[in-house]
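Coming up is one lone chain in structure tokens, specifically the form predicted alone.
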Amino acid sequence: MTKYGMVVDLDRCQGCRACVEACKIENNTPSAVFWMHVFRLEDGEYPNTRLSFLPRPCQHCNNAPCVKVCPVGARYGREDGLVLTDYDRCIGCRYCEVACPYGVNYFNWRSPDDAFADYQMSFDDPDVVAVTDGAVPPYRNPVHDRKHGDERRRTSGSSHDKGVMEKCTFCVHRVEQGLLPACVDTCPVGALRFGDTDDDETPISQFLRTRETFQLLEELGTDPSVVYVGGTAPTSHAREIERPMTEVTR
């Protein structure tokens, strides 16, 4: 049976954040919401400092705390490893946000119709039209309204119903078409890999056989489907330079 997983190669990641941008465009996430975040870490003391980067999507845990606490079964794990949210069931209680140790959940305060409020300019402005030729960024991709998986649930990103919880979906709408998640497809240095980890012949399985891996907060027993290779363990002086915004302001 197919079991999807992601490998993050910290030796390759250069902190360009192309994965962050690709995710935001593909899933049309609201202002200040990032389903993929790249931590920028500084290790050492001046002048002997070193920068490193750590991409963090949803970990799609095999023992997901968010699934256990959802009172209505909106958050659930599929047999192929994807942990998704059924937007038609979600009641916005935000228990999953509290339970997740990775900080990947976001509550959607607004409807897609309010997307224009995220911009500080009007696309009807004559000066803007002169540059864009009247083109307006799309706010809703119809493919995200389709139902996915054997359960036929509406789980894809970009629907952005008001009052529901959202997070990285591993781009389920792309995966079910045989495509890679947007972040993986966009990474210019191949720091992200994705595929069936249960099939020994897939490129991701062959790669994993050659490298030692670790998981984030593996001591919690969440058993993430995202594993990391490479990198150097930070010293006691390591500190995060930029902290992610974990919640959108009303």
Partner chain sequence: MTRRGVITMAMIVVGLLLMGYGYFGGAAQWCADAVSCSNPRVEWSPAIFVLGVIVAFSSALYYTVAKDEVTDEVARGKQQ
Second form
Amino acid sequence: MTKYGMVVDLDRCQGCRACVEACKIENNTPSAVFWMHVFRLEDGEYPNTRLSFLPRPCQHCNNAPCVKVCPVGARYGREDGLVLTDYDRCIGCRYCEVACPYGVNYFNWRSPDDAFADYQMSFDDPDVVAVTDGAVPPYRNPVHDRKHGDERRRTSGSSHDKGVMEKCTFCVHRVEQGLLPACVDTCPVGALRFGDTDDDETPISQFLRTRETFQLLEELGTDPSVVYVGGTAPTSHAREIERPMTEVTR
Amino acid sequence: MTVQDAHAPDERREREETELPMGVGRVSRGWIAFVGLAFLGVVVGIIGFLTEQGQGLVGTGMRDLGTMGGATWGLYITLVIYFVGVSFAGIMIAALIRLFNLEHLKGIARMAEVMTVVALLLGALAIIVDLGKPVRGVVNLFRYARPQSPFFGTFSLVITGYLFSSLVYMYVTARRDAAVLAARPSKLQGFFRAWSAGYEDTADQRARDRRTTFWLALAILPVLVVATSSLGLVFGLQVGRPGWFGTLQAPAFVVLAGVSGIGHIIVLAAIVRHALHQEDRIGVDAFAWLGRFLMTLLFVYCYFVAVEIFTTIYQPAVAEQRIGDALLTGRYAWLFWGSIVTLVVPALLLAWMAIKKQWRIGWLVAIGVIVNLGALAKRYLIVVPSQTHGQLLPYGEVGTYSPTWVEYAVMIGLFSLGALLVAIFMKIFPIIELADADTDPDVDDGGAERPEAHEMEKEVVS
Amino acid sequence: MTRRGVITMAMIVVGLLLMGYGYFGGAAQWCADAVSCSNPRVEWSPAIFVLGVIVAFSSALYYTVAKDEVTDEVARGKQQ
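Having looked at the form predicted alone, could you now put up the form predicted in complex with its partner chain?
The next block holds the full complex; its first chain is the one shown before.
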């Protein structure tokens, strides 16, 4: 049985945030929304300070609190380890968001085609059409409008319907085509690995056997599918030295 | 007691004979002003809601946890748990009164039931306002709701089961009064006739009513505790939210629910007593009973808070400490200590009144209002700080949340709607159960105690 | 037991059965690791649960409101 997992090699991560950018492009996420986020952390006081980087996608927990609390089953865990959101069922109560200890959920506070709010570029906007001549740019990927998995639900990025919850999907639309998630594919230093952790012969399983691993907030018993190797878990005194934009209205 | 004026002109006597008890069917200038004001408040709330629906929840102060540094549950969820808490005490008191046959409290039973139904309605509306997809929410909950989610209890037991059982309870206990009123000619006669549904005031029927209300009360009480606890568990079960996770959430939730609800009943009872001149139906002993009950619950709750503070400061985990500091000395300190004062001082005042055995209604009303402000603040402090200060990953220092005008407008709208519904109910149905003298079909309505028409003109409902 | 009592008890039993079915039989299972956990085993089963609550409490309405040709004098006391 396939069980997807991600390995984050903290010894390799250099904090370039190329994965963050790749995710935003692949999933066309609105402003201030980061399904993939990389903490740039500082620990200790001068002169004994240390910088570290910590990529944080959705942890795709095997014992996911967000799945348990969802009142309508819009947030669900799949047999292959992916934790996804059904945008056609979500009622927008945001319980998953408060239940998640990792802070990976992003709610669609406003409509993405609200051109007046300048939230996201509208390709029907006359000003935009004047430049594009009606052509829809290639990065608005029509695959996102499809239904995914055996369960046939609309779960991949790019819809951003007002009033529903979204988060990292492990790029379900790419994984189903045999591709790697966008962040993994983009990482210039190979700090992110992705694959079937249930099969002992896959590269990711072989890599995991050779290294000591930890999970984020292991003590909560969420059993994430995202596993970290190298480096150290951030201490409770780590400070974020730089955070991307936080304002929805930019 | 007879208030019939024997020397009144025939014309006035005729009019009085057709009048219904408890001010039903007659409105005063004060009532109209009050209802007008409440209606304005509802309009404000609707404007807020439509604004929010138009632009999305971006119009509120809520934002995502994590990189956005906000709180994703705010004033709306605070109001949900506050209103459900208020409703809890209403039906609880009504059930206790009928279960233990507390004669001197009969006068407040119906207003407690009305308060429950209204508060539940407001709680349900507050949930709907909070949803990103309100219409889909109503459909999908009936279609897909999962028992594993603590919201299942909130939705199925609180909003539907508990609302329906309260309505049944109110209907059954009020049917005899409806039959009495249906016997008198009035504009509302058709309504009363429908409500009474062919009620015949026989010994058999009375026995059946007694049995029904007894068993209903007995069935409702456990449903109440389970349902209200389930709302506490919405928070208490979340291991990923420091400050929420804990066994005390559910019981503390139930106790504070009782505090806010009894506060409301005291205020409502005092208003009705004054407006309808029902000093003998709602006696000081009724207020004394409510006051002692409120005092007990307040002391229990203060004990819970003390235990919680001690647990927070003794050997806290890092995130717990951050929340504790924010509450005790940091950003929320003014609200936290303010709410403590509004709970401790009333408890001491009530204890003093209980010892002296002197119950002043004015003081009780003030206490009722104050403990409700405290309860609302405590609800807010349960919901928000764990989100703004309880992140377990190093997302900057802290988050921020402050409600916007949209949220305040909706809050005003909800409170106004509640006041409006209660005020309207008072004019279409007796808010106090009619005494036997009123309802005995053999006695002419000369036995009815009614305020004089000219007194009604001066009544102040608010 | 009079007809009134029988129907009332029947409504309570039917209500409880509907609640039990809606909660334990038809609703989604308590798990988080499979797609099937997110779907109720019978669609609209929460509505069945709510219907059960309504039927059970409606028994009180029936008990007080229904007209009965048989006198209830004999029933009093038996109805526990």
